[in-house]
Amino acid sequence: MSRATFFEVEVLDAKTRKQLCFLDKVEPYSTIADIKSLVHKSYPRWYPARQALKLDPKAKPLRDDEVLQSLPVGTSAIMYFRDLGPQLGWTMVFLAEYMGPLFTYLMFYFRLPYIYPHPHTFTSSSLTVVTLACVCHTCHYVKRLVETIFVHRFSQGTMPLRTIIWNCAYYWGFSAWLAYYINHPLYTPPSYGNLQVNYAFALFVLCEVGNFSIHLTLNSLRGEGTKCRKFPRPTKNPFTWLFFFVSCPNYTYEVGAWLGFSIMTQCLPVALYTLLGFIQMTIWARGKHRAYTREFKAYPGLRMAIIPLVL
């Protein structure tokens, strides 16, 4: 009978090069996730999601599903450890990011004390567009929270706590900024009155429904327990037909919704938020588009990243 071959894994600190632990008799079929668990036993404060293991200090972190014997190492492997800091799961990340804007905006809408001059405390605007804007903003973030809890499927991935703080500052801060002006006692309605408000509101609603439809489609793209990857395709739902032209219609609809909100409120902070969101979502969309085209040979050539036939 042949003897089983085991691996030896030496884990070094990526900065100091000092040995953190030496793992003896590691199974050749062990994954990086298994090795992280072994490191966790030696250092309980470094739970697996907090660890990054590399074959070179300057290389990319190894994926959790990579198998030890498939790596370009001998039976004595050296790995470099980096502490990623405290982590939170994606569900908690999105709940933290979205609950803030929801309640922040309502504070300004109901004009809580110390926000506006004293005579306006706990008053409300008589303008229909102000109330409509509050309804739209509230529904938008309620939809996001519902999707986070019931629709989106998250991997075991996490986000560093310091990044979450910056993201929350961005979402919460912009929400407060635009809410301050829209609900201000001196706010003036849009230049073209109800016509502008109604058409912009219609654009907002259509894009919100479209965004939700795309998220449902992406949710059903990969069933539970399967690793088979497929690229998204249009369904019988007309809102998904945008898949004929772009790889990430969820971002297209998201930008469209905020564009409608900008036109409806005619508020500069909203327009700036929409522009920054469009720039960021374009970066994400182009990255996903490139990934799709590399992974799938039969990927539709007509599709662009986020704007049909343009970008």
Second form
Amino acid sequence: MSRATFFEVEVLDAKTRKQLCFLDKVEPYSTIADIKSLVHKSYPRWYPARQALKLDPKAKPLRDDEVLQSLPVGTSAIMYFRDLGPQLGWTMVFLAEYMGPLFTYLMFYFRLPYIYPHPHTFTSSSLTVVTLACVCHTCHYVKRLVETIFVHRFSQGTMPLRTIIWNCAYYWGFSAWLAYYINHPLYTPPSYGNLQVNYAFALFVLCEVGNFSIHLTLNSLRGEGTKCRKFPRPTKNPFTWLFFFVSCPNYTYEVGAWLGFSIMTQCLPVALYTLLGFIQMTIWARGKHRAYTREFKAYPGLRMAIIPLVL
Amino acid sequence: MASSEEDGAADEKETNHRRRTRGALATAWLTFYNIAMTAGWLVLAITMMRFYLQRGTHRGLYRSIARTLKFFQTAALVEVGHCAIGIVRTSVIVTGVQVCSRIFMVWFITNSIRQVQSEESVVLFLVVWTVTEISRYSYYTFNLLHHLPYFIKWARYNLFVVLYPLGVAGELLTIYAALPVVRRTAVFSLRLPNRYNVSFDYYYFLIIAMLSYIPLFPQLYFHMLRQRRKVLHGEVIVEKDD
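Could the form predicted together with the partner chain be shown next, to go alongside the form predicted on its own?
Complete assembly follows, chain above in first position.
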């Protein structure tokens, strides 16, 4: 009777091709995650999240849940290692990205020293639209923080440090820039007065509620386990009826909310931020839409990616 | 059956022919473009030399070549299009950054801020640009005609080692000279309050532009150095993958 054969795994550096470690007596049903833990033992500073193991230096990294014996290797496998750099968990990433704009905006709202000319330090604007804008902006980011902590479930574990720094610079920088103008002593309120402010505010609130509803719907979709793959459908909540028309209504609502904010404040930097966000979210939405249509044969034909009937 | 196979083969021949025809058209256009640009920059060089030899001073030199310079430098925007549609195998971003920085210097510094036109730094970067562009465009021309004299190749891949830093120095000095004028006249600037609640201070923009040379210039310079090693010495460079 033959015993189950053990595997040998040789881990080489993808760039220098030097041997990093040699693992023998590896169980055939070990996963890539197990291999990474074994590498981590020899190299304590390379925790599993920052390892990328591949069967070929130019190939895509192997997934953590892949089993050794299902890979196209003999009993003696060679894997190429790449250090992905310091990684941060998704939750930490989003907390860092969202805390910044939240507090930066408030710094400008309360006119902390050295931002505006001296006589205006610690004063506040007499205009209601400025206070309303502060409330909207703050609630938007509080909602995002709440969602990050309680609602979202992230698929991949981590994100590289450089990406996080760029993202934080973008979010923090832009919110500081637009907060500077909205809370400036020389801020000009919208041309059409309260009518413009009220309608734009209504749009903002509706889109925020819509965005939240979609996140809850997507979350419940994930909850039923990753084995059966389903695509999101409209529910009894009217805000989710946008699913009849678009694959990613969360992005649609996000753009809508920022559009409302731009009109409410009549501030060009906010409009620019909305435009850039729209471009980025359209790219994501189209990718997601393509993935859905490829995966599900009966995917609704009426649905577009982000704008109903258009895009 | 047999007839459909023939049709299939005929279709394939047609697409191959179409691909080669498009290649010939693109090559013809590129050859024309590069010859025209070489000629243009040669005209610029000769005009500048004649001016200096006749007048003995650089005052008024810029005004005498301003129109020609603006025409040929702006025409370089077309090269971004070449990269975008793929008839030239260079990164759109690298070309875009190079062309944009040139357009910026010509239109938003020397053209708009009259006071810097008599600065020596302007002559410096004009000379650098002229020599660089003549060697670059003639290199492309001869390459397309499959008849490249070694000295053109040598010029293109060696002169930049000295010219590039000199050009950057000329540009930075010119922007620096423009700063007090910009501060005083607030050209291209937008102040608060205004209806769209935005402001733009060209003065600080210029300072940021000057600072941006610090990360950008070394990257472009080392990119050219790597190209030089590959072309002149046939070295195989292992690219760093991100």
